[in-house]
Structures are given as structure tokens and as C-alpha cells.
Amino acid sequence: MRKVLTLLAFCFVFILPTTQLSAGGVSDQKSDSMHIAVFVPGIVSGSPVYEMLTDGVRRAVDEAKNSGSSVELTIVEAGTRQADWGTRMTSLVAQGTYSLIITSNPAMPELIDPIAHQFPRQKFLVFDAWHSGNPAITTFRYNQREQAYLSGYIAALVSTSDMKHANVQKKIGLVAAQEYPAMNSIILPAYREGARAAVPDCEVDFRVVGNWYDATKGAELARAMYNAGVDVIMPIAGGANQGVIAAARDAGFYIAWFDDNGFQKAPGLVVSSSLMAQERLAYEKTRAFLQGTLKTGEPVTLGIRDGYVSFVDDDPLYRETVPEAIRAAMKSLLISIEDGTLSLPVR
């Protein structure tokens, strides 16, 4: 018996500090001295989805060092050319340093799992993404479908108002920095059936810049959006969402904000902003890691009635400058998908 026990305690102490995450199970104990990456898929200036990511990791990471615990936090930001990053990351994991690396955007978990499978004892964290089938990849996305359905309704109802840069075309335009399988299949189509939900011959004109930089690209596709009758826009671009505000302040068109709070981007021009709450998922995800108790294998997907997608309708200026006849209507529609009248599954 006193053997056994003793073969416990040495099991407890020296072997199961070692593990921070078990395969398709639950991370099972915190090492005394863990080293977190994120390594950004792109710059972290500008690009809402990024700026939350960093920001909830380095919250748990200051959180845990506050509290006495040993964790050190490198963020890697692998740029915009997209070649790079599978060199980049496969340098990251070959240090062989990390306990886990944490990255977002949907095109993540095909490019690290071949590189998960060569390095099988290395952990990854993904968010906004989703994969199964490799316990050593974790993700979580949001439903991006009721984000965008969000931010169509609202968009098509503005286009058809009677605010000051509404035009008589019923015409909303998406910039995108890029086409990818969440913006092609999930996030346009969902901004289209938003927009049509509420008017139903609503139009959707649908740009790409090319890459998730180019500012001046972004004016330019805005400009000639504008000068098309488009009279709101929602950028998804990154760095380039910097160029589409531009042009709006100097045409004169509205903005349908995407992923964080936007409100202040653009005072009275900028009439919605959509969010996912990737900050907090990220604080918590980390958190839960740094713990040992982070549920992994599974893909997760988290919206409105989970709490990490939601549409901003307390900020003031939504109230300056959206008049109350589209707010009240945006009421009801969060409503309705609160309580599961609506139903907008992504698959």
C-alpha cells in the first residue's frame, strides 16, 4: 500500500505537471513554468480581430503572473504574405518552447495540421475556426451568420431611410480583403439574406481589395461603390477598412461595423457594429489553460445565445445616429434570435 501511495505522489509531482493538455479531454494539471506564443496570422494594428486576441491573452497572462504563477508570453506577428506563414509557424513549434500556441482566422487549423502532425506534441489553440479530428488542435469560431445577418438587416434598413446620406437605390456593399470560405459561404451570404430579410429587393455589391492592407485600394473600391449607389458599406478588410472610412467621411455614406465596436471610427457615419466577443474567449480560453482546465478536442461554435456574438445597441452614438424606428426594429430582431424564433444555424 505504501508503495502505491508513493508511486502516486511521484506520478502527481513529477509526471502530470509536465502534461498542460491531455488528447480530446480536459488540460489535466498547471506546470509550475509555462511559455504561451500567439502568433498573429497579420499585423495586429487595424485589424479588430487581432487587436481582441492579443488583448485577452495577455489579460489571463497578467492575470496568472499577478497571482504568482510563472508565465512568459511571446506574440509573433507573421505578416501579411501569406506564403510565409507555414515557414513561420513551423519555426515557432520546432523551439519546441511553447506549452501552447494560439492563433485566430478561419484558414489556421489547415495549415498547422500537418504541422501538428510532424511536432505531435505540440498544442494549439485556434479561434475563430473550426477543425476535428486532430485532438492536438482546439478551436472555437462564432456564428458568423448571425453576426452578418445582423449587420444586413441593419445596413438595408438604413440604405431604404430616409437619414441624410441615403440614397433612393436600395444598395449595400460588402469590401472584403479577401474571398475565403467563411466570407463566401458564411458571412456574405448571411449579410445578403439580413439585408433581404428586411427589404427584400435589397442589392448587395461585393468588392475585394486583394490583401488585408491596402488602405488606398479600400478607398478606391468604396469610392467607386459610392458612385455605383451604394449607401452603407461594411468593410472586412483589416489595415484597408482604414481606406473605406475615408472615403466615407469624404463622399458622404454610411458604415456597417464589423467584429469589435466601431463606433468612434467614424462619428455619425458609422451606424452598426456587430461583434464577436474574441477578447473574452481569448482571456478565458487562456485562463482556463494556464489552469489545467481547458476542455480540448471538439470544435466549439459560440453566438448570441451563448453570449460571444452581439450587436452594440447601448453606445450613444448608436443612439445619435441611428433614428428609432431601425432601433426598435433591431430590437425585435435580437430578440426573436434570443429567444430561438429565429434560428440561424452555420453548418
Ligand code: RBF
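Pass me the form predicted alone as well; I've looked at the form predicted together with this ligand already.
The text that comes after this line covers the one chain and nothing more.
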């Protein structure tokens, strides 16, 4: 009898292909269900960009299910080791389960392109990225030139103000997780461009963590920049942002926040927040795909005039922290972008 039970248990284990495990969840493979995967090149918790991504997709899927559609969602967290992303994406695609794989990261199109040629039937939707020439890959990027220009502009104004933590050296900083095309060709130049539009002789100190998670290294870089005379730092470093925040609290310098509302992260030290409407865009485009109306294969750039990039000027902490004269200058700058007087296209 024991041998029979063991045999039955063995058989049961291998009857499980109707439910397939992936690196972040379980995917139901019923043939009558549309199945969407969100591939997170990192960890969702603590990453505003990926929290917005998953929340937007989940909202569209839940809405479709509530209206009677048969659609399932799998969320795959690929971890912070970038060298693993390609292998994990290939494994996900090879399952042949997903009608659409959604992800977000400027590095993802280059990683996906060879996989898409290997599996030409798979469709990909990538946010915060740009790619053309492959009909299987549809990308939407935010006008990060506008975002970074706004951040650099206010950082320079704060640096040259009489605010508590400002000094006389006219130096601001940017801490990046890594160097990548959008950082090198758009964000860093636009941050410098905005700073020098406000203060022509403002300097920008640029330093790189080397990954998207090392908060200790982020703190070390921020302290070194502060010791070199930097009084405002913009961190774009994933989990390493927490190290920059900790250093700001300890040393006393200001932070220009990128991609979501960061005023609550360090009250009194965060002087700006430029936003990208990732949750809204993820919801809208996922819903369009489920309804069969998504225009695929063509890259799109979205900015302030489209409503997908914005600057937070209505948070009480913004008004409490930043002097009225600087807030007025930022309001004037925003209006000039909104009405087209100042054009900042992504080159």
C-alpha cells in the first residue's frame, strides 16, 4: 500500500502543468483565458515606478474581469541583478502562455529585441523606453528632458537661495544607479541644461552607484558630493535612493525627486518632485490591448502637454519648504512649457 501511495504522489506532482510557476507567481493556463504578464526588472516594493506599473495593469485587468472578460495576470519580479533579466525574460516567453508581456525600463527594449526575433508571435509593451523597427515591441517613453530640465532649474535656484541648507558654491548633483542611453543622452544633459538656464555658472556633479539597490553606496556618494560643496542632489538610483535620503537627513542637504511625489520621503529636505503618470498610462494601454484598440509597433513620446509628465506644485510640503519667489519662477517655467513658448523635445 505504501508503494501505491508513493506512486500516486509522484504522479500527482507531474500532473501540475495546468498551473505553471514563474519567478513571481502562478499562471493559470486555461485555453479560454487571455493571460498578461508584468515583467518587473527589479522588485516592486519600494520602487515607485514598478508600483505604479503593476497597479495600473492590475486595475485594467480587474476592470475587464468585472465586466465578464476571461483574463489572468501574472507579475514576475526578476530581481535587481540585471545580468539575470535576459534569461528570465526568455524563460517567461518560452512558456508560450502570454498574450502580452508588459515591462518598464529604458534598458528593456535592447534586451527584448533578440528574444522577440526568436519568438516572433510574442507581443511586448514597454513603458519608460524607446524602440523602433520591431512590430512586436510597442514602447512609450516620457519626456524626461522636460522632467530633468524642471528638476535642474529648481535645484539651481535652491542652491543659490538663502535657504537653510544652501551654500555659496553653486553646485548641484545627480546620483544615478547606472549609465544608460537615456541617462547619458537625455536626463543628465537636461538636468544641466535646466540648472544653467536658471543659474548660468551652476555646476553639476554626476556620480554612479553601479547598480539599482546599494543604499550604502548611494549614501557614500551623496556624502562625498555634499563634502565637495553640493547642496541639492537628484537621485535616480532605485533602492539606492534610500541611501541618498539617509545622507540628506544626516548631513543636511536638499533633494530633487524624480518620477513620483517624494515630499513625504524627507519633509523639509525634498524641494521638488517631477512626475510621470506611469500608473495612468499602464492602465490605459493595458485596457486598450484588452479591448483590441492598442496601436502597436510604433514608439511614442509623452510629455507635459500630453498630461503624462508634471511637476508637483500643490503639495503643502512644497509650499512650506520652498520660498515663494522660487515657486513663482517654477510656475512661470511650467506655463511656458504648457503653452509651447519653451519647447523641450527629446532629441
